[in-house]
Partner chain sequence: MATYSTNEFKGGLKVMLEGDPCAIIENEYVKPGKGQAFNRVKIRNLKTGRVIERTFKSGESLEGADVTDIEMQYLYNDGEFRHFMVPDTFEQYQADPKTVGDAVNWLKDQNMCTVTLWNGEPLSVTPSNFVELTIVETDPGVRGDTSGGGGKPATLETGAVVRVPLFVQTGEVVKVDTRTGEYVSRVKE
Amino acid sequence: MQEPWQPACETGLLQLRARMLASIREFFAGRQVLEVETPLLSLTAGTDPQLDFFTTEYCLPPQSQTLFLQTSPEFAMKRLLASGSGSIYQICKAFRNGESGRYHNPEFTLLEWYRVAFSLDQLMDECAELCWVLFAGELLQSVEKLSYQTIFQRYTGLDALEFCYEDYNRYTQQNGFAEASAICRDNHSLWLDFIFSHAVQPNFAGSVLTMIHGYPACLSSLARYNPADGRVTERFELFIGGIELGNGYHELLDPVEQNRRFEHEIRQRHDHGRSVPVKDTRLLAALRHGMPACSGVAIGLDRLLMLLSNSDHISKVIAFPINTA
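Now I need the structure of the chain on its own, in the form predicted alone.
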């Protein structure tokens, strides 16, 4: 029997991807944002408790060394910012272990950019401008910005900032999510992720670019605290039609606070039986040197291409998804 070798997506989608990438590069060139390239293999990895990573062994006799495939180029790009690069962007591959499904492939294409001296609101506006360019005014009708607390209360009646296990458990039991308590236990961030994805996110309109900002502090490892309310961090996510496309921060600059958050996440990973990565001390050194005030965001380009092509599965917009690679 002949081994299947053909690509999973049509030639027209390869062409659409190429046009999308060209439009992105033109967009940033017009704003004098520098395109950069950073390593996919690194000595360290992010500590986010919700992400798993790939490792490989670098064999250099007489010893070998564990390297990590990057879940995001974020840490290396921040080292460039600290070195004086100015505003930068990157289009690259990223890797996340254990992620496969309608919106997930373990290897995917990411657009990440950082704007020096931008507030979070300015970066949100720039995300909207990029989306209007890519969608050419055909699929998007409007843009809305809503706080996490507002949208969470609107669809659940729950307080996102003050955790109450009894209230959260009662809500999920009454709304057909009986498995929530076993999954989330006493972890506020897990409860928020579960309820948001099941009860809030599906309500977002398909023709609207929805930006949710003001995330609870327990959900934001790399964002600044809101100076007016320490329960909130300066983070946003963008959605179209219930599909999460990107995640942005007003970036944390304090190396002491960043190290504290790294240590907290490492303990969480250990407590939940997840593999523990090496902490990125080079990022901490860059923050001690001084990184300029900036805001940054990462957008999944394969999901964006799904929307542009009206595709119902990520495997239809990737030439060789994991099951055919």
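On a predicted model such as this, the values are computed, not experimentally measured, just so you know. Positions refer to the first chain, counted from 1. Here the rigid core means the biggest group of C-alpha atoms that line up within 1.5 Å when the two forms are laid on top of each other. What changes on going to the form predicted in complex with the partner chain:
With the core held fixed, the Cα of residue 164 is displaced between these two forms by 2 Å or more.
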Second form
Amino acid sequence: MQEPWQPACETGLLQLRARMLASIREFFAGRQVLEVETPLLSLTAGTDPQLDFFTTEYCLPPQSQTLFLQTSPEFAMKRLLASGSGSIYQICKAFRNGESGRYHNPEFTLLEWYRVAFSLDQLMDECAELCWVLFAGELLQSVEKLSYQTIFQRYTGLDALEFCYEDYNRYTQQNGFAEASAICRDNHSLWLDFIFSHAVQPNFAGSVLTMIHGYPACLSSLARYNPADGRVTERFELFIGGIELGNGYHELLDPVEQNRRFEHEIRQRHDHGRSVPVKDTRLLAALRHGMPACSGVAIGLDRLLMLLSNSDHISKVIAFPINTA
Amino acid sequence: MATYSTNEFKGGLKVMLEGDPCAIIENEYVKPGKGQAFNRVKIRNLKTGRVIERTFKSGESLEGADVTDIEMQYLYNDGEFRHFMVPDTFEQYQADPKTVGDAVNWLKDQNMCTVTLWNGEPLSVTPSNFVELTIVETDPGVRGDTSGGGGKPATLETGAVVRVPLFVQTGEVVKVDTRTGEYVSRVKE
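So the form predicted alone is up there; where is the form predicted in complex with the partner chain?
And the full complex, kicking off with our chain again.
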């Protein structure tokens, strides 16, 4: 049998990817945002309760040390911000173990950037501007900014911020998702993940850049709480059609609160039997030193390429997806 | 039986769901960036033929179903059951009308078909994609007609009725696509 050595995507897609990367670099160069690199291989990893990481052994005989492949470059980029780098961006690979499907490859390309002194709203506007440049007037017709509570209410009639088991259960029973109650039980964030991904997200129009902000506090780990309403955080997500492209925060600056969330998430991971990472004490030290107020966002570039090329599977835009890597 | 995790759900995998044997048709991984991963799965109930969609939390598992497809020869109808035989072993199986379902329209003595067994008992019968059957009754057609357009009903030896071109006559053998129930061509004896 012949070894399948050929790339999974067409040459045209390699060219499209190269043009996209050039446009992004031009966009940020024009705005004096500095391109940086941070390690993919690191002593610590994110504590996000729903992300699994790859580990590897760093051998320097007779010593051996477990290192983590990064699920995002966030912590290292924040250490740069605390050191006075100013606004920065990075295009890099990120790794998430066990994620594979139409929109997921366990190794993928991220664009992540941080804007010093930007509010979340300013960063959302910059995301929209970047998308306009990349789509060059095609495909995208408009931009819509909506709160999580508003969009949830619009498509389900439910209140996302006040958990009411009876209402949530009735809604899913009546809309063909009877299995939801057995999966979600009394876990508010699970219910939100279930209903949002099954009954809200699929309604987003393909020609609209939809930005959802004001995420319920139970769904956000590194965003600030909204000073006016403690039930929501200063987090947003962007979508084109039903495809989730990115996630942004008005970044948390308080090292004590950051440490509390680390501990909380590590406990959650431990309780759910997931592997427990090493807490990033260097990030905490950087926050203690002081990080300037900033907003940051990460966008999945492979999914962006799927949209730009109208591809129906992530493996069609990656030269060597995991099954032929 | 082994159990299968959502990661192993591939088209064609047979699993047990709420006591019924089912076949996975499609499996879509759904994961909000920072949230719980789910698998939205399209499943066919092999007893009823119904297709449903069901969401699982990623990592959940289902028990495998002991379901196998075996090529068998259709033997005869005893009035209550249809009888089938595995040619190599001469092993025989009987299936009631509910199990045979619509396949009854295409079963001709001696023809091969696929019998799906669940725990060793017939669960469903699938005819070959194409069967050749004799027309037992159709209106006399008009000479010179071509196969395009029109057509007329024809009753086949199994009792099934298909639309055939006007030039096809009683006593002729026709090839039929059993998946659509449509006439394909005449068969020269």
